Structure formats: structure tokens, C-alpha cells
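Below sits a lone chain in C-alpha cells, taken as the form predicted on its own.
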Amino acid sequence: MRLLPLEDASELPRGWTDAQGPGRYRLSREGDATFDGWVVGPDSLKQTLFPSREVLYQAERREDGKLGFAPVAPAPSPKAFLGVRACDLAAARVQRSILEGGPHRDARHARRSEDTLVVAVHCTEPGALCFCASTETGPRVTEGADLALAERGEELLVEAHTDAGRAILDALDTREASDADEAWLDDAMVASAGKMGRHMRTEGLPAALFGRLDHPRWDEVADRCLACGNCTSVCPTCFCTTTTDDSDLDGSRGERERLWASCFDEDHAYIHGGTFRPTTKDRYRQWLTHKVGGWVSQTGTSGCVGCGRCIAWCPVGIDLTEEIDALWDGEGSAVLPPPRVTPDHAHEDLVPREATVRSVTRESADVVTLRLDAAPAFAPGQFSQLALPGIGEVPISIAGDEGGLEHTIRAVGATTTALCAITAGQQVGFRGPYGRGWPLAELAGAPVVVIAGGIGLAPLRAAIRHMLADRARFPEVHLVYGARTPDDVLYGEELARWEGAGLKLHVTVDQAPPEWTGNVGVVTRLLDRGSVPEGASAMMCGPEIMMVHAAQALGALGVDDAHTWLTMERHMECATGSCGRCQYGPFFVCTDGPVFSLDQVRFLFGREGF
């Protein structure tokens, strides 16, 4: 049963029903010629309001070498949806909470959600896989519709929920519903809830799931899961996307397209060097813990509406409700953050603007710093999105603003390699700044230890400059920095100036030539009472394994988790919390981070698979 445009009422699926089971969906004729004898097919409002692929912008590289980015916006198109179930109305609200409820409001989704009319259906005949009664998203239509219908024999009981719905109802030949009619509907809803074939225990579920990440059930379900992504394709709330960049042969014109993706894709959590979720177990656990766990912390509501589609369309019949029942049979509970409150929503169309490169500084063999003429206000620790038409877009930390907005980049992929080859006067695409920066106000008044590994010094550079410029508030600052070799030490001249300004500098390298007289070894070997004074707070950025061991050393020196801050690196593709790729438990790294306090992420920090 598909949701498709209708030319007239004769095309409505009257007299059809569907039979559903794990990995099974069949249509058949039913005896009564009813309109609502079927439940839900693979389609939902998602296909219309959040299409599976759309062009975000077109780009050109002009003859003068300048760039141009032109947004592609959806055309206004009034729409009416007929026969929508309560679970799908709830799904539309849930998906909107992600795409429009965070700090960045998806402009395209918002535009498509406007000017719609919804004629919904109270679900009187639930299917064997339905459990919307236990997720409190059905079977009765309570909000989100203009009209709600219930089929009673040859009559339709109609409720108008909005002015638009009342205007339609006023134009029809109707009679006033009687007390008996309304009592029938009440009884039908109670009966419908009682006939549902599935149930999900939801109270306390997020804390239980994140507290049972080592439950043996994850291995058992991973043995059956094909990681095909069917469940995410038919789920009416899943929202993960990816992007592709195409160009013509000479690179003068290109476009960026957004496509649905799945957290079951192997590259969904990929960053340079590897993926954070290499196994099917990791990806199934990510999907389930986010769907009915992390989503609650992000939006205040579960990402599951009880429609049962993921069960029907799973080719091996994995039953979400069965898996959750099995996970309930265990021990463990995690403390999760409360739902975030976002009072302001910035309009976001994901289209970069042009920025000219003022200067380029070669920092090492594979690292450069670009200074752009973009001049947005930023907080140390925030990041930008830099784009090149036809090549790609990447998140880059803002390293400062001396002589232009500074971005220090290591060539590790196609886009960063192309950015490292840029020369002064050329242009790049720029979006930002994004994310939450270092909590400098909270760090003032006590010793601060800055721990950096490799290019991890870049996100800390602006914060160090800020502290050294305000010695009254930051009287003692240590920098503990590790690089691969002496030639890979970044900002050499500036390190010397910082030391001259009072910074206590501790440097080590992994490998060194004979003439090197400094430290050799990992960063954590430098963490002792000489570099970590009593009462110190810590900020760190670098390879995650380095930060795990540094956190252990800091803890041993008395620095508690609430006074340890770190910046996380995950696959941040949209930077606005709408592509789902940087999910980290109950957080989006791009909008909730990238800077976190250690006590925020302690229950996941260093855990494989996340």
C-alpha cells in the first residue's frame, strides 16, 4: 500500500486490507468495502516532507577564479494528505523536533510542512505489529490533523480540529454527531488499543538501554541482522542523511545533493582513518539506543511511534519489541541528560557563502593554516564548514582570528588535501561558526592545564591566546603538547611567544632525531604535579585514545570529571544536528559539543562502538 497522488476518490484503496508479521507484508481483499481496512504500508509523510534526495545548492567556479553558491529551495506546493494514522502524525511531529526543534531550523523541511491539509483516520483496526497504544501515539488522532475520520458502517464520523477543517466540514452535507456516535468512537478506541499485537515497555527505557550496553542480547541480534537498513528506510522518524558533490568535467559547475542514509551503513560513522562503528552489533546498538533512548534526551520524546514498519520490512523478521523485552531482562542503568531546551532557532539552508583566502601559512609537511576574510563572531572551540565545489565540505576548527579567520588543516582526505593546496586570493565556501566552545568563564581563577595531541592544538589555540591576554583571570596556564616528530610541532614561533608571555610549556614527540634534546614519549608521561597543579582544571583535544589515558592521569592527580573538558571528533557532516552522523549516545557532537565536560560523556567515553 503506497502513498501516492490521487486524481479522484475512486482511486482510494477501498475494500483492501493488509496482513503483517515479522518480515511479512501481504495485501488482500476484505469482505467489507471499507476505506480504512488497512493499517500502514512502507510509506509515511516522511517521503513528502523530507524527500529521499534533493539538491541543496548549485555552485560555480567563475572565470575570475571566484566561487558562487546558489541555494535550491523547494517550490511552494499546497498539499492534502488523506487517511493518515495517528502514529504517522506523531512521527511527523517527532521528525520535526529533530529537523526544526534544535538550534538550527531546516529551512527546506519547514517550507514543505507549510500549507498542508491533513485528513486523518482514527485507527479502529490495528495490525498485528502495531503498538502505538504503549508509545502513547495512537490509535486516536489527538493533534496534527485538520480533520479526523472514523468509518462506522456507511457513515463517517468526522471531527474538525482546525479552522481549515471546520471550513471543509461546514461545506459538507452533515448531521450533528449524537452522544451515541461519540460513545461508539470512545469504545472503538479502547477496543483498538486492546487489539494491538505488540507492546513496548517505555518507562525508564533510555536509562536501562544505556546502562546495558554489554548485554549479551546485542550479540544475538547482530548475528541475525543483515545491516541492510530496511528498518531505517521505512521508519517514519529516521532522518539520517549524507551528501554528494558532483561537477561537470572542467569543474566549473557543480551541485551538492542530500540523500537519505542509514546508521547501518558502514561509512556512517567514518572519519579519516576508520569508523567508530565497525561491526553490525555496533550499528544495531547505535540505532536502537538512539531510537528509543538518546532521542528522549535530545527532544523529550521517543523516536519510536509504534507503527511496526521496522518489524514488517525487516527481511529476517527482527522484532523491535522482542529485542527490548530481552534487554529489559538484565541489570544496569545510566544517568542521561535531561531534554535540551532550545529557545532560539536559526534558519539554516546548508548553503555556504564565498570567503577569500587572505594568506596561507605552511605549518608542517601536511598542515597549513588558511586565513579567511570571513569575520563572524566566534567562541574558541567552535568550528566552521569549509567547502570546495565538486569536491566536498569538511568541518574545521577555528584556530584564531589574527589576520583573518584562521583554520589549521591537515591533508587527510580529498577535500582537506584540496584545501591545503589553496593559495592566497582563491576562494572557499564557508558556513559557521557552529557548536559549543570552551567554557573559559568557568575556568577563570584557577590553574588551567591544556593538553593537546598533534593537530588537536588547533581547536585550543584561540583559547590559549585568550587566557594569555587576560593573566589576571588566568594566572597559571600550562600547555602539555605532543607531536609525532619535531617537524610536526605546530605554531613553533607562537609557542615561543606564549612561553615568553608566561605559559608553562611541556612538549614531547613520539620520534626524534639524535639532535633533539627535548622529551620523547607520549603526552601522558608529562602529566605530573609539575604540569598539573593542585586545584587545576583541564582542557584537551587530540586522538581519543590519548584523551582516555590523559583523563585517567588527571583523575589520579585529583582533577575530577566536572573540571575536565574535551572536544570530541565525530563525523560532523551538516553541523546543524540534522544529518545524524555525529550522534554520540544522547548527544549530537556538532550542536551539543564538540566541547563537553568529561562528566557529561563519562558513561560512553572510550567505549568501542560509539
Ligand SMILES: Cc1cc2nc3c(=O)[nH]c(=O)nc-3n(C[C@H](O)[C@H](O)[C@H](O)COP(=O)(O)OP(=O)(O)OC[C@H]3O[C@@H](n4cnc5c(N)ncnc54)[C@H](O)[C@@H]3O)c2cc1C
Given for the second form:
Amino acid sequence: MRLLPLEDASELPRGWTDAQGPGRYRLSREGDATFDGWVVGPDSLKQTLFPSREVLYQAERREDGKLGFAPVAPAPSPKAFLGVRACDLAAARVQRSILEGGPHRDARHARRSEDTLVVAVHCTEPGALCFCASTETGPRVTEGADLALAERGEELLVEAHTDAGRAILDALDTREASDADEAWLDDAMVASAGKMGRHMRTEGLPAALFGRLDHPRWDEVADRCLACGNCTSVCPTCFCTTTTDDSDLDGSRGERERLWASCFDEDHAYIHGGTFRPTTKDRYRQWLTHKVGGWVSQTGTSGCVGCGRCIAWCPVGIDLTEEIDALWDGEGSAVLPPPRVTPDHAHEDLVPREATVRSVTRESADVVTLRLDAAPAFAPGQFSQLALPGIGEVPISIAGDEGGLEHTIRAVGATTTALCAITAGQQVGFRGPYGRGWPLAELAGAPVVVIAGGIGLAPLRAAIRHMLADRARFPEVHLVYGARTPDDVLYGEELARWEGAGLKLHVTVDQAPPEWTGNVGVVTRLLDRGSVPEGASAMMCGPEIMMVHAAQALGALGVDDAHTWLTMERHMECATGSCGRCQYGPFFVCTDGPVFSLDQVRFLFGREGF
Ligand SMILES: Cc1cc2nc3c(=O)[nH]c(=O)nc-3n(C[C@H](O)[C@H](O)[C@H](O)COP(=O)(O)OP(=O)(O)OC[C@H]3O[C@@H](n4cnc5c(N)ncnc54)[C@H](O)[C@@H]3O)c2cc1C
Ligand code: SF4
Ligand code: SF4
Ligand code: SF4
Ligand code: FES
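Could you output the structure for the form predicted in complex with this ligand, given that the previous block was the form predicted on its own?
Next comes the full complex, this chain leading.
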């Protein structure tokens, strides 16, 4: 059963029913001539409100290095949907809470939602895979529709829920519904809830799932799962996306397109150098812990509305209700963050604006600092999205604002290499600032130890400057910094100035030439009472393995998790909490982080697969 344009009422699927089971979906003719003898097919409102591919913007690169970015807005296209079920209306609300209810508002999704009229159906005959009664998202249509219908013999019981719905009802030849009609509907809804083929135990589920990350069931389901991603495609709430940047042959015009993605995709958790979720077990666990776990912390509701699609369209018939039952049969509980408070909307179309490069400083063989003429207020630890048309867009920390907004970039892949090759006067695309910065106000008054590995010094630089400019509140600041070789040490002259201003500097390198007289070895070897004074707080950024070891060393020196702050790195596309790619358990690194306290993330920190 597909959601397709109708030419006239004769095309309605009258007299058809769908028999569903794990990995099974069959249509057949019913004996009677009802319109709503089927439940849900693979399609949902998602395909229309949130198309599987759409162009975000077009970009132009002129010969003088200047750029132009132009948003591409969807053309108005009002649509009416017939036969939508309560679960799918709930799914549209769940998607809206991510795409429009976060810190940024997807204007494309908002426009399409506003252009929609919905004629919904109260489900009186649920399917074998339905469990919307347990997720409290059906079978009765309570919100989100203009009209809600129930078929009662030859008659339709119709409720108007909006002015648009009332206008339609007024234009029809109807009789007033009687008390008996309404009592029939109440009874039918109770009966429908009792007939559902599946049930999901939801109370306390997020804490239970995140407390059972080592349950043997994850291995068992991974043996069956093909990592095909069908479940995420048909799920009406899944919202993950990726982007591609195309350009014409001479690179003068390009466009950025957004496409649906899945946490079963190999590159979903990719960052330069590898992926955080290499195995099918990691990916299935991501899917289930996000869908019915982390989602609750993100939006206040589960990401599952009980439609059963993922069970029907899974080629090997994996049934999430069965998996959850098996996981319940275990022990463990995690404390998850409460649903986040939604900040005010900042209207956002994911389109960069042009920023001119004022100057370029070479920091090492593969690292440069670009100063841009953009001048937004920022907090140390926040980051920007820097874009080059036809190449890509990357998150880069704001490293300071002396002589322009500074970004220190290491060339590792296509976009960072192109950014490192840019010259003064040329332009880049800029969006930001994004994310939460270092909690400098909380750190004031006590010694602070800053731990950085490699390019990880860049997100800490503005914070160090801030602290050294305010010695009364930050009387003792240590920097423990590790680089690959002496030539890779960043900000050489500035490090000397910082020392002159009172910073206690501890530097080490992985490899050194014979003339190097300093420390050689990993950063953690420098963490002792000399660099971590009694009562210190810590801030750190670097490769995750470095931070895991540093956290252990800090703990041994008496720095507790609430006084240890770190910045996390995960794959990023949108930076606005809407592409799903930077998820770290219940967190979006882009909006809940990138700076976290260790006690926020302790239950996942250093764990493989997240
Ligand atoms: C919050 C944050 C701040 C960062 N700050 C800096 C910085 O100040 N300086 C710096 O040199 N690097 C920084 N990075 C890392 C930088 O974003 C990656 O090196 C960059 O995305 C690699 O892109 P690429 O196209 O060159 O490489 P590719 O390997 O081709 O990457 C392709 C795409 O994958 C994604 N991706 C790859 N690696 C990362 C990554 N590490 N983090 C997030 N997405 C990634 C991006 O969308 C990228 O466009 C930061 C990352 C994060 C998450
Ligand atoms: S997880 Fe499965 S049952 Fe739940 S909303 Fe998605 S497709 Fe439907
Ligand atoms: S991470 Fe969540 S929203 Fe994204 S595809 Fe997986 S289950 Fe769906
Ligand atoms: S659970 Fe099923 S549909 Fe989902 S990825 Fe695995 S095999 Fe594919
Ligand atoms: S949700 Fe898109 S980068 Fe965080």
C-alpha cells in the first residue's frame, strides 16, 4: 500500500487488507468493501514532509575567489493526505520536534507541514505488528489531523479537529453524530487497543537499555541483522541525513544536497581516520538505544510510535519488541540526562554566508590559522562550520578573535586540505558559532590544568587567552601539551608569551630529533602533582584515547568527574541537532556539547561502539 497521488475516489484502496508479520507484508482482497481495512504500508508522511533528497543551497565561486551562497526553498505545494493513522501523526510530531523544535528550525520542513491537510482514520482493525497502544500514540486520532474518520458500516463518523476540517465538514451533507455513535467509537478504540498484535514495555526503558550495553542479546541480534538499513528507511521518525557537494567541471558553480542516511550505513559514525561503530552489533545497538532510549533525553518522547513497519520490512524479520523483551531479561540501569530545555529558535537554513580570509598563518607543515572577517560573539570552545562549494563543509573550533575570527585547521581530508590551501582575500562559507563552550565561570577561583593533544590545542586557545587575561580569577593555569614532533608544536611564539604571562607550560612530543632537550612520550606522563595541583579542575581536548588515559590519571590525582571537562568529536553535518550524525548516546555533540563534563558522559566514555 503506497502513499501516492489520487486522481479520483475510485482509486482509493477499498476492499483491500494487509497481512503483516516479521519480514512479511501481503495485500489481499477482503470480503467487504471497507476503505480502512489496511493499516500502514512502507510509506508515511516522512517522504513528503522530509524528502529523501533535497538541495539545500546553490553556490557560486567567482574568479577573484569570492563566493555566493543562495538557499533553495521548496516551491509551495499544498497536499491533502487521506487515511493517515494516529501512529503516523505522532511520528510527524516526533520528527517536527527534532527538525523544528531544537535550537534551530528547519524552514523547509515547517513550510511543508503548514502546506498539509490531513484526513486521518481512527484504527478500528489494528494489524499483527501494531503496538501504538503501548507507545500511547494510537489507535485514536487525538491531534495533528484536520478531520478524523471512523468507518461504521455504510456510514463514516467524522470529527473536525481544525478550522480547515470544519470548513470541509460544513460543505458536506451530514447528520449530527449521536451519543450512540460516540459510544460506539469509544468502545471500538478500547477493543482495537486490546487486539494489537505486539506490545512494548516502555516504562524505564531508556535507563534499562543504556544499563545493558553489554547484554549478550546484542551479539545474538547482530548475527541475524544484515545492516541493510531498511528499518530506518521505513521508520516514520528516523531523521538522520548526510550531504553531498557537487560542482560543475570548472568548479565555478555547485550545490549541496541533503539525503536520508541510516545509522546502519558504514560512514554514519565516520570521522577522519575511522568509524566509531565498525560492527553490526554497534549499529543495531545504536538504532535501538537511540530509537527508544536516547530519543527521550533529546525530545522528551520516544522515537518509536508503534507502527510495526521496521518489523514487517526487515528482510530477516527482526522484531524490536522481541529484542526489547530479551534485553529486559537482564540487569543494569543507567542515569540518563533529562529532556533538554529547548532554547529559543534561531531561524536556520543550513546555508553559509560568505566570509573573507583576512590573513593566513602557517603553524606547521600541515596546519594553518585562517582569520576571517566574520565577527560573531562566541564563547571559547564553540565551533564554526566552514564550507567550500563543491568540496564540503567541516566543523572547526574558534581558536580566537585577534585580527579576525581565528580557525586553526589541520589538513587531513578533502575539505581541510582545500581550506589549508586558501590565501588571504579569498572567501569561505561560514556558519556559527555552534555548541556549548568551556564553563569558564565555573572554573574560576581554583587552579586549572589544560590538557591538549595535537590540534586539540586549538579549541583551548581562546580559553587560555581568556584565563591569562584575568589572573585575579584564574591565579594558576597549567598547560600540559603533547605534539607529534617539535615541528608540530602549535602557536610557538604565543606559547612563549603565555609563559611570560604566568602560564605553567609542560610540553612533550611523541618523537624528537637528538637536539630536543624537552620531554618525550605521551601527555599523561606529565600529569603529576607538579602539573595538577590540589583542588584543580581540568579541561582537555585531543584524541579520545588520550583523553581516556588522562581522565584516569586525573582521577588518581583526586580530580573528580564533575571538575573534568572535555570536548568530544563525532561526525558532523548540520551542527544544529538535526542530522543525527554526531550522536553520542543520548547527546548531540553539536548542540549538547562539544564541551561536556566527564560526569555527564561517564557511562559511555571510552566505551567502544558509541
Ligand atoms: C566540534 C569540532 C571541532 C573541531 N575543530 C577542529 C579544529 O579546530 N581544527 C581542525 O583541524 N579540526 C577540527 N575538527 C576536526 C575536523 O572537523 C575534521 O578534521 C574535518 O571534518 C575533516 O574533514 P575533511 O573533509 O577534510 O576530511 P574527510 O575525512 O574527507 O571527511 C569527510 C567529512 O566527514 C566529516 N568528518 C570527518 N572528520 C571529522 C571530525 N573529526 N569531526 C567531525 N566530522 C568529521 C565531515 O563532515 C567531513 O566533511 C573539529 C571537529 C569537531 C567535531
Ligand atoms: S521503530 Fe519500528 S515500530 Fe517504532 S516507529 Fe519506527 S518503524 Fe515504527
Ligand atoms: S540514529 Fe536514530 S534517527 Fe538516525 S537512523 Fe538511527 S535510529 Fe534513526
Ligand atoms: S534490523 Fe533488519 S531491517 Fe534493520 S538493518 Fe538489520 S536486517 Fe536490516
Ligand atoms: S545533529 Fe547534525 S551535527 Fe549534530
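Here the structure is a predicted model, which is why all the values come from computation and not from measurement. Here, rigid core means the biggest group of C-alpha atoms that superpose within 1.5 Å across both forms. Positions refer to the first chain, counted from 1.
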Q. If you line up the core, does G65 shift 2 angstroms or more at its C-alpha between the two forms?
A. yes
